[in-house]
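One chain is shown next in structure tokens, namely the form predicted on its own.
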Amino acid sequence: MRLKDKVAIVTGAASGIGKEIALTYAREGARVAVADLDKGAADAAAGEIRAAGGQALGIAMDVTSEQAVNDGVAAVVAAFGGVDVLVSNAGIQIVHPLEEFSYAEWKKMLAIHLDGAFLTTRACLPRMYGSGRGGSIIYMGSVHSKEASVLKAPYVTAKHGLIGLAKGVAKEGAKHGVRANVICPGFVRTPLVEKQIPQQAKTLGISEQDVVKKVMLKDTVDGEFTTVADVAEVALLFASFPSNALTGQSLVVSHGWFMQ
């Protein structure tokens, strides 16, 4: 088991990519804190892990609240004895032309993606530094961490910002054995993406089928969606990698949509 006896916190883990990462980590021996805004859904996902023989805890966490993040991380430490892996995955999407974004929507997007990443990182780093075991911090970026798309200016801005944050954490954390990396998935057919399809169809004046074929997947090598399992495998790699040789990096998992 590649994560035996490790403690992992995964935010936004009650569904979609976060849930798949939590399930994968548990299968690999980690004790997993399923953190989510929806406490009931977090408890249900944690229960699913326990039913399969893993160890998990559901945590209510609004990643934009300093108090909620600090309390949530403290609860994980009290239950499991520390933190070895943080996956900052919680996120939302709002799709508009830039001139139609309200300032409140702009701030909400940056708060969830960037403030949430900062607050969870800041809460976990002292535990990782103090343990003597080091740790791994993983940010859920996107192909939009590398490449822009129309209608998503705040999202693209936030996802680009995560790469800068990871590089900074990688530099500061190195002497403590703490690594920081970014996963950059292509389109994964999660509820977040499903919601975008009719929104983009309406805004662009095309069919939902054309949104999928001609917008979302047009630049992939095979016209396929990335899967939650694809992303979870990369999250496992970053979490279990044994040294600072792999830090400050961003890995694109997108069926070739973006090639570096």
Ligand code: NAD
Contents of the next structure:
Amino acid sequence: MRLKDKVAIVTGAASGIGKEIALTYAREGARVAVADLDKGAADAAAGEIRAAGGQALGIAMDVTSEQAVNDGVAAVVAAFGGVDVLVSNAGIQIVHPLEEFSYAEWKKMLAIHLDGAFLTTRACLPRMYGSGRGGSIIYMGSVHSKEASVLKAPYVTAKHGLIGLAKGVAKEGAKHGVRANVICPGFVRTPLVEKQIPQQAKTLGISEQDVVKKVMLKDTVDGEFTTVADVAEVALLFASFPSNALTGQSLVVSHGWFMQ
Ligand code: NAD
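Can I get the form predicted in complex with the ligand as well, since the one above is the form predicted on its own?
And the full complex, kicking off with our chain again.
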């Protein structure tokens, strides 16, 4: 039980990576807020956790809405008494060549990934500072926090930006025992990626099989997808690490696609 008596908020936790992190944290003893734009799916994921013997609450939260974030975090504090871990994970993908991105799409990408990370961090920090217990803030970056790929300029921009935010939070949070780190997964077969396969096949004029083999997994050491469980394991490490020795870092989990 590495998170016994901790309270965790995971955004975008109704699906994919966030859902697996929520399930893992609950298994390790945390009370988990499953925060998502999709309230029905958030409630369903929270129900799954409770059915497995854990403690969880579904929270409706659009991470780009200042009001929704502040209200959602306040509701978690009212229900569970504080916040010890924030996983800022909600994200989407839009793929186009740069010159075909509308300004609205660019702003939407930056809003979900960067504004969402800022707003959730700002709402949680006073709770972590005030509790005397510190806390852990984890941003869901990507190999695209380190590398670029064609068709993904706003995503690459936002994911690089999260590393800057984590370093800033690490500096400011240290004296309160608040740590901030970034997880940088390679391709994980979630709905976010399933959607991209046919889109990239069309844009690049290749088969879906080739998108997987020759684009997504081309530079891995073994041609394997990273799994939600791999990412959740790293999220558990960052959440449970006991000191400021591990802060301001970004860890790549990608089957060697990117090596530092
Ligand atoms: P997913 O589509 O399975 O889940 C994303 C969740 O975020 C969904 O439940 C969705 O409802 C929610 N969401 C979207 N917009 C939101 C908003 N404005 N407010 C609150 N919730 C919102 O995707 P995933 O693959 O699990 O991605 C999770 C995170 O991991 C994202 O930040 C993504 O960029 C990152 N990531 C994914 C991969 C991958 O290969 N799947 C790789 C690296 C990083």
